[in-house]
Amino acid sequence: MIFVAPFFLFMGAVFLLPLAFIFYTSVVADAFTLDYYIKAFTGALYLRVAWTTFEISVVSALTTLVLSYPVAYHLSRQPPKRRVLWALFVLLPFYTSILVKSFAFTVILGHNGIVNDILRFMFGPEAGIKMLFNRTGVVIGLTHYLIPFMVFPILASLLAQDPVLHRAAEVMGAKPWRIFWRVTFPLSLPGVIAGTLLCVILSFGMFITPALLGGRKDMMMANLVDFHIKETLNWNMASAVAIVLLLLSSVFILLLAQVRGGQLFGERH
């Protein structure tokens, strides 16, 4: 117990105490009140922002899944040394801060950005697409950031599969595509679900990417907290929204813990 005491003291000092202060601020103005939570759960603005946050998080996670699964599958088929080399490229989004990458996307996705310049060169001057300051830009930015968080859980599930199962399917005459859909993919579902839940959790709290790449209709809950702190100076409402965001994230964290523990797919022995 003495060896883990510094960890608990550190977590209490830098996480639990500030969290307790935020919760206190959310329920105490001049006196104890739940008005801020009632407003957070019933106000049209807050419900719309909560739904927008959920939509963007889920769409970004699914987009990340579509792009990440082929990468994870390819890595699982590589020799260990080559797999390590390719994994370094998967980690590229971690090499620079999310703030720098978001600014870079404004150059790439802008009206006169690289992507639109290529489209106009190929299809004419009217071929430009609006990809900045809307949901498209937010999803692209989040997907780029989330790919490593999706690839590695799926890769772990793929590498944990017994090769004997695939050889047995081949002996029984199954084609490669049938082996994939009936053996490989179902056995990788724990990694797929774990990666998807992890990406949704991370997307919930995103602030910089929607602030720089999104429009007014794409405000997420973290941006709403910032709005109340900087613009309206309503710290009580900001605290209530932050606690609601924490509770929503906690639901997905519990689901992720169940997946990682094998409770959704049977206990592992």
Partner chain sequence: PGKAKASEKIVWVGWGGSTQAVQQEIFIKPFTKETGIEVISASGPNRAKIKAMVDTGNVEWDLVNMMGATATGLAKEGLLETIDSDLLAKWRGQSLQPDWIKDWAVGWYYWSGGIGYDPKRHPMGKHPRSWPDFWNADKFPGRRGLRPRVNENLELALMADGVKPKDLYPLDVERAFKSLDRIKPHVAKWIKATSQTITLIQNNEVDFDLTYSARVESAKASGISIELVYDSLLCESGLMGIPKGSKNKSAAMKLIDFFMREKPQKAWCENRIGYGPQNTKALAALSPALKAKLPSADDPSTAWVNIDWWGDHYGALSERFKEWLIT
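Next up, can you give the form predicted in complex with the partner chain of this protein, since the form predicted on its own came first?
Chain alone follows, minus partners and molecules.
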């Protein structure tokens, strides 16, 4: 249809062609070669990093889900106006550069951070928890960034629910807890799934947060892309890794299309 055409063409020019460039770079050095892919699929570094990427992304997305659901739920129960104000809290993380944020996190979560000070005050000097510069740190950092991307799809699918269903359940004798698990939650699944997949894919592309808040093992594929682009100037390798990353997220895209066509961001059924 003609309305889709402008962006369709634009996408072709400004999205597909660049991707084609990357693909070209990944298979052509001086001549056609698959060496970079072979390396990307067999090199210990690459395999390990791919696994780390997968692990961190999934764990972060799930953590984000656990934290976002109460927020989305809370927002959905607010009258519209107040909802906008509460939603500000969700958007606030957007405005703080990750660099500043990483300092703030050390102030809050670090060895001598506010949280640990409180813990030690309450439970004695051994009570401190290491929350930074390890996997926990990465997950905290990513989660903090990802929450808005999870909250809004879930919120949309919560708002789309017919309140009559809740009443019906209540009249039939169900307690709030059961209503939540048997009605509210299952009906919000489209939003949950869309949000989770979106978050997984967004974390695939992260490299600054893991570098600043993670431990030595928390290296992600995007770090490798960055590394090869900027450090070793081996763009062929960078492109190959990027394409592998693209494949990985394509798997998720297909999942997304499979589970609920067009349900991204909790559109209406």
